[in-house]
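The chain below stands alone and is given as structure tokens, in the form predicted on its own.
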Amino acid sequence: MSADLVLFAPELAQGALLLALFGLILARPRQDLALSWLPAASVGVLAASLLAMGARGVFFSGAYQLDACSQFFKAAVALGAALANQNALRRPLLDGERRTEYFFLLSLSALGFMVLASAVEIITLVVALELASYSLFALVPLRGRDPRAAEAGIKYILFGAAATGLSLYGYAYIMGTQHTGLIAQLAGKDWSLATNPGAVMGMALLLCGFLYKLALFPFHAWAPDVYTGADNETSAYLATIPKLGAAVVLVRFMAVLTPAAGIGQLLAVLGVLSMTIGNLAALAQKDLKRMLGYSGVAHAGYLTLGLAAGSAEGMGSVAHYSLVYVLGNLACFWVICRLSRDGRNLTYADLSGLHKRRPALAFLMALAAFSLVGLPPTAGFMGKLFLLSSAWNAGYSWLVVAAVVNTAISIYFYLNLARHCYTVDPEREDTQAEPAGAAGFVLAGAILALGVVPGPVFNLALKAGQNLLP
């Protein structure tokens, strides 16, 4: 097979970054200088992903596909990874000798999610998911001597192993009933619960592994505990990039299964439960990372609006909202990491009076909160509007009502972030917060730009959804 290597520019650029980091691991140079090039290299990977947006083709006997969907999600992964790398450069709770290994594993996970975006065969999907996951298994416990990190690592590994086992068991059912693992060939198969229950059961089990990464109820219990136990910079990655990997797989499968009896309705029900449980649990939290963990569970529920709709508009809305959520959540973690100079977990009280100490950080946190709750003129408003429209047009009016009610519930804890930043006096004077930095302004600009002019990016996401439907 001969293929133009330019088509694989994102994967090759990310692979080159990995080789450079591996070379540094072997060379052991001075740690304070060794990683100074990493932000520029991460931006280079993002540029390569954007240049390859138009790449199309099917390779490796149909198991690997380049299309509008895969290239959109690769660019989103590259953007998120670049911001996560920049965020983690000042990681305080990591031994200096392990810094290069940390970024190597972080970049290896990003490569796994890029491969996942193009995988269109079940075993290829599972292998790509494990490539991305095993790197994170090693990163979660790296938090000095904090026992919470060890607990978080064990939980993440055990939940991940169980989810993978369910996925492989589901794959066995699918192969036994449908006799193929290629998603394109699964599109023409019988997915009726009445006539082929084994296939539907197999698909439900297979999707468990990806619903776990999405932290959708009932696969959500690990998220707040792992976010709390891992250090701030690792939590920022865990809360964002894996969501993109899960979203692209679910989009591909739901485009094939729609209108499959049972699957869309089941996802809709799980979505309502996920929204409700996530938002209600977030109301009671004081720890910011734990609150963001439960809010991530709620946002996983919002994504089911587009998945259940099963239309091109729905699939495009899921892709678009995944990117919007990554930007909003990374912005919150960016502020947390700038404030927590010693790596400790922050509470709402740590945000009090932030506008006096670091006005740029206060603005970014408020903007991120407005986006996550879905208020104009932020990206979150347009993202939720597209999701609600796709579900309403597909006849899921009850799901839209549930999402609107849950959005109203979430206003309390999201706007509590802005309230503490601007209206609550600080309990103690703290002048140690770092400035927002260039990446902070990039996040703020992206959140506003996608809210004011959403068309260009949403059209790319919509094109990705249209490309998937048979």
Second form
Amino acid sequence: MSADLVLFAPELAQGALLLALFGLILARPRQDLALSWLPAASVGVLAASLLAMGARGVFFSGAYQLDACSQFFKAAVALGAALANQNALRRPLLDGERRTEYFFLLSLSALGFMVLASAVEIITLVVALELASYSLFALVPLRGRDPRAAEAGIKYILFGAAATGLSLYGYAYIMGTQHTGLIAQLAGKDWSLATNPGAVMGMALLLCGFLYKLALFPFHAWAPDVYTGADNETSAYLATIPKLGAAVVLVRFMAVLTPAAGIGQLLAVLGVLSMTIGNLAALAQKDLKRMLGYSGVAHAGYLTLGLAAGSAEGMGSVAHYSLVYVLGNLACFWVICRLSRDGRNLTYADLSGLHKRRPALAFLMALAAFSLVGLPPTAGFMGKLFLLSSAWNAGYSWLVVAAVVNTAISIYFYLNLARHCYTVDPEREDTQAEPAGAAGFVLAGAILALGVVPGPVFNLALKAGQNLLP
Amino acid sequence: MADGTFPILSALILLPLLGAGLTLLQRSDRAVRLAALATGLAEAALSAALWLGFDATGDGYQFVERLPWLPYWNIEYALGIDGISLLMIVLMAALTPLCVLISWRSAAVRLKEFHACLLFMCAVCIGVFCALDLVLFYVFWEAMLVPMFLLIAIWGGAERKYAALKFFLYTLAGSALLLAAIVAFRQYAGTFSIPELAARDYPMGFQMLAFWAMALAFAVKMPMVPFHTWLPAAHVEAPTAGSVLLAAVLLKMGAYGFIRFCLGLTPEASVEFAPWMVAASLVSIVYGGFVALGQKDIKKLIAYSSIGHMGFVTLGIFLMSRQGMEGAILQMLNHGITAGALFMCVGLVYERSHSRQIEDNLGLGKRLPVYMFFLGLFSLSSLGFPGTNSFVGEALVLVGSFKYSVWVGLAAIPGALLGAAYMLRLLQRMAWGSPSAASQWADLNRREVFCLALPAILVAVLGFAPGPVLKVMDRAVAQSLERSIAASQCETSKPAIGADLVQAKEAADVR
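Switching conditions: you have the form predicted on its own, so give me the form predicted together with the partner chain.
Up next: the whole complex, starting with the chain shown before.
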């Protein structure tokens, strides 16, 4: 039994963190001391998930599985959550009383995504996803008395509920035609549109729910609005960790559906549309969070390169790139949150002259921008190279060309981030920024390290892919 | 160091990076400059050791270093050089200390970052020329953009932001398809290793697509008309050291790419499309020359003249003959020396007059004789005056183009004439024009003379005795042409390869 507990170390550690936060909510101690332990505790969760990297096993009648894929994504979620927690600690637009609740909901959502990584049965998947999403529904409107936040909250809930409804509707079809909800058993079933149309339709509906989380075209419209409306710190979480959740589910399903090539091609077409629309729309944005929202849409498109490839290396590349994207995006948000001391939304103009005020933050922003655009020697280049290679190997040469052309489109607005930090003189001298902090250096180091020495992390991701498609 | 065990190429890449770190740690301005200068000198010395250790008669790549980088995708950290890359590396390493020296007074703000950028540029440019793995090549190729962007955008002239952005967007967008080509090559051959990829045959359809995907990246970098508009902007706005690096080394990366990748990996497609590239080169030569003729700004004039000169390089490359290729590579080296030195000259006169307009810098002959001597020498070299370095390269390309086709040769002649027209016009007005505002200006000091003396010596040496350089590149030229020539013989029945070599030999003997 004790061996089993070690296997569940990440979930248990996150659960313990939640319990402690819950206790704090009830106890209401003095605010300034209350949460100082949180960064250390989230690092502890991360350590636990790294420790459990080798955990393997199947539990709860085959519904819950620990494998290379789940453990990789759990560690990625733990890393992202630790950084997002650290990022949100000095959140300006929140009354002191609700701070503990905020972190409780944030951590609950992270737990949901951890469970999601291991869920291999459709109902378990949906429950885990709802655990993760409902916490976020409550978080989005928490931004002082800002009406935009209320609007964002309503949008997020309505779209989210509709997506969940679609997913469950699709689940009903799958259950009715294939008689099982276990992904492993679905693998051997008939997925031909000609002979089993109900099943294919059901799967399409089910996937819609997850594509929504990924903000892939045509399920992308919510992302920029919600990011803009929600608090900077909440957006930082929204823009990153849910992508990991969506990626792990899609990776699991695509591994099963590989023989049904129709879905791969459909995803590829959606991917190209997503990249193009995301990048073109991002070109026109002035608000940084809105730009990052559309950039997220474009990056969801890049992820389809690996998903459509349907090979072990493709799945590994998706896992790897989603981690790389989370790091790059979190780094951008990290800088935004350090800059926006009063919690307002920033535009490019707010970055002007950052180089003089906070050289470390400017460097981090430039690094993050270059990683998102895929410029060597950052992590983003390696991630994109793997995605492109796996897609080309699977015969999707047109998809590769579309992706590199899109990269060329996207250069302008990512470069703008770096350009404003380094070459534009500030309009106002008084704007102050917080120092970069330890987590900022960790992010910069990780982005560089994954670009220069991509081997170790990519091999973990590749194992995750090979585990799904032996 | 010639024993092959000392990783001299890695050392050449790492040394400037360490130097860049060192300059960032210095406190006083003087210490920053000295640290950068010391690094540059050490780099130059190291490249001299590389030159001495290079075996000009050896086939294939030398000083090869191979380490696995990412085994699953077969990505390697593989370095190695042949004669062509050796010349470029030595040029880069020799220019680094000069760039530091020439900026001794002109660079004033953010000194540490300036010198760190310079040294970083040096490291990645050398990396580009010795990478033997496509991914590693691409990493260096793109990594060069950021320091160059910063050099222009922070230390440049009035329109620096616009110029830097244009440079960055053009170059990065141009090389996007290069990445697709790299990915595609791996799928065919299962490796990113350039020598292994070059040894394989690819279907013609694939070659044609890959050729254009790569050629676009290199044509933007060269730059060939109509992808040239970033160059005048970048050159005019860049600080002197940035202009020197841009002209001397960055543009050569495009030519190097054409030779190493277009000819090396897609020889049949290169032969197929050679007439198009020749035509585009002729357009570049003539267009660059005519636009240069109309310039009032000295820096712009030299920038447009670079477009013409790089046109000669692509012309030489795609003539697919030995003279053409040798001429092209000589022209690469010569343009690096001459244009680099000319940009230094512009920088020096700008420090005195604070204007780059020709009409503000008239009549320097009497007041600044030493300066005028150097400017005259480099101008003559630029127009290909006999006895200077550029003459040999340009003449070889012209001989090659007449052998290729009389019409191509005739079309290239005006380019050479235009060179004389715009350079002599510049020289005449700067030496004797009036009214002169130069009465109070000081002539060159010892530091400035030293900066210009080295290129001046090279201009003379390469003009009278290009033999050693030709010898170094001899094997590399033969190898890079081998497959293209074989391919062109399959298609048409042109003179046999042996006859061509004999003629080349004769031409060399005549020289």
